[in-house]
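A single chain, nothing else alongside it, follows as structure tokens in the form predicted alone.
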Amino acid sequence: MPPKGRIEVNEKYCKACGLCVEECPQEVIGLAANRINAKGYHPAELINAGCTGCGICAIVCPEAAIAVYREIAKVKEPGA
């Protein structure tokens, strides 16, 4: 089961350069199509389900508008 992930844009920092689209390795970032930030940017967003919390967004974002959260696997307890 591939790790599970979640994106939070900053939209104040956002302003829809597409780095993190391009650099997606799940396709799962897009940019918002009916939504603009106070800069008049169309920002950054999840589109579909399936981000892992690689954190490549995060790192290509040149604004740091992206912060990164993964999913920890719960160990199952012996003899649960």
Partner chain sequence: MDMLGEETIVYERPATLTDLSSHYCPGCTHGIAHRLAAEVLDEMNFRERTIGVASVGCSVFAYNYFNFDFVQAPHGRAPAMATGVKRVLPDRIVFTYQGDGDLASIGMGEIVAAAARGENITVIFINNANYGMTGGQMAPTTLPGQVTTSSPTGRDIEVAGFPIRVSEMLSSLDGAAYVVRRSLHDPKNIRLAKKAIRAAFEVQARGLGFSMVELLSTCPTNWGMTPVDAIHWLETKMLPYYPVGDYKVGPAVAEIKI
The other form holds:
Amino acid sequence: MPPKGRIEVNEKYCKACGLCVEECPQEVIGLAANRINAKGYHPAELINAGCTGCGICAIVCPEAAIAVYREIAKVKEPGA
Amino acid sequence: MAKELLKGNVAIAEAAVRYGLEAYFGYPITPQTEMLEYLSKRMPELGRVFVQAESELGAVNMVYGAACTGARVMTSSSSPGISLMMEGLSYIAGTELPAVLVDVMRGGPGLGNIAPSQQDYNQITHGGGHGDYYPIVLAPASIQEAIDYIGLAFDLSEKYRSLAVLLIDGSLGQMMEPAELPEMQPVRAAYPHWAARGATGRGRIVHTSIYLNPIEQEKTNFRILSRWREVQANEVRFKEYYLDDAEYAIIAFGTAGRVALSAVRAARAAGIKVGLLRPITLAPFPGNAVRELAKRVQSLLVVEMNNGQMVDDVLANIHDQTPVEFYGRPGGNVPLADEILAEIERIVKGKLTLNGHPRDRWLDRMLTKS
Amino acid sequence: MDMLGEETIVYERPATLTDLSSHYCPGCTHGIAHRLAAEVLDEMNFRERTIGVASVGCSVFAYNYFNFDFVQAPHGRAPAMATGVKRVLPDRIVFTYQGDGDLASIGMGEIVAAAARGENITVIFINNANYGMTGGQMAPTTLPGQVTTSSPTGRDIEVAGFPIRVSEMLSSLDGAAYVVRRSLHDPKNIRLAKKAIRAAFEVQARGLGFSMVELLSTCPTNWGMTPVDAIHWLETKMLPYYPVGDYKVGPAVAEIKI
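Write the structure block of the form predicted in complex with its partner chain for the protein whose form predicted alone appears above.
To see the whole picture, the full complex is given below, headed by that same chain.
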């Protein structure tokens, strides 16, 4: 199982440059087509399941707008 | 302390050290280079900062950086070098930081020569760099005054968060005469609240001169001007000689003032009631003193080592109520006392006028003579 | 999106960046360079002892985005101003943040002299092959043939001469301890850029002399491209002319392990 992750885009900073969309290895980020932020941009958001919390989107983000989280893998219980 | 025989440039440098100079940045140019040379040994000896910069642009911006930290900082140069520094001086003024500059003026424009001159009066007192700003300008006429006023320059500069300039000419920088240096004072231990020295346990401090919003820039312009009004109200300094019963008065600063005093003494010996007003602060200009003086004399003679620059400030203050004459020697020439005495005698005997500009009458006389 | 179970933070905005939204254009890699500097200074716990020197150009307002002391220099003079700060406060971390018009054109005298003196400062140098703030004119770093607003038919080397490779040039100076070029065009190179910025600040913290990290950067607006196309242009056009690499790593610097 790949690790499970998620991102939080701080829409105050996002300028919809699309670099995170371009670089996301899982192709799970898109620009929100039906929403704009206070600056008038369509902010980035997770559009599909499958985020692994790899952090690449945050590395390429020029606005430091993305926080990345990853689930801590649970030790399998006996018999499960 | 006892008097010792001191060279102007060296005396200013050592006095600055004793008044707590923490950092000096400079670049060689005649006739001020002795300051740089002297401090290259003296500052490291005391564990203080000395850097010979790559240019006057480099030097003035090192001063700018050091001034941001609240350090007592200085540079020195001469006319062409000062022109290069104008960018940085405007930024320092726009950032409202204290810094001290010594300008040992030489003949110009252009490369000119290395002889003593007062041809940068307008450049220094009326800006030089871009934007509205107002440096405090002190003009000593002896090495003792140069020593005293470099200390005053630091104090005023820090009190008003303003540029302060010690404006002298090459002869004061190069000559030797007996003078007394101050006692060594300790370098300051505490720094002002605005000093950018690292945001340890406090919010950040930013020093900049950019205000993209014109309203904010205007507020800054008003703040700088308001501070300047305080300087004008409190810091005007000048010296008067033989003015109590004077019928004629000379106005001259620095070396020209010193030579004029000799001429005044000679004229007094010949029975002419002439006196001298010597501005110490060229900025703020002693306009009120000049105006009051103009009311009680028959004529004013302005003497400068240039084509007539301070004379315009004199004229602006007396509103055509008194005839003004001008005598100047630009180009790196120092007027002789006899030349000034001859001017006094000419004025006493001659017809005085309120018409025309004294500079035009002077130039006509000079061109006829040569 | 569903919340996860117990989770760990992989990445969050560095504390040393202020909460101000930047004035940079969408996709401009200035923001990445800012972020990397902030991350490194946070990791080194240097926030309270750092003084930044902003330059003139798009990064004139860099001081708005860093939560530590900052001063702002005249065009090209940041290395001189940084010298003034650093000499008075030798135990502080002092860095300049300069673009290519600022550093490689009007400020060439100041940067060369600072490097030659071995001035113990760090320089973050953004090379985006044009003047950004004034609207995309030809810079010393503009590539041969590159169209800009002041080289409308492409930079003609017969008239406008050749681009300056700043890292290579400064690397010849004995005073330079650490001079490297990195690029901000993909995650791997961004990671390497961060490592280099860390190394540069380590060099300064250890008093080893002048350090500079040149960062190949995009300027989508003035290049007239989308942010993604600009990244590709950097990779295909700039990288061959400005190879990433370590141009000067002094012997004492080589021993630093990061």
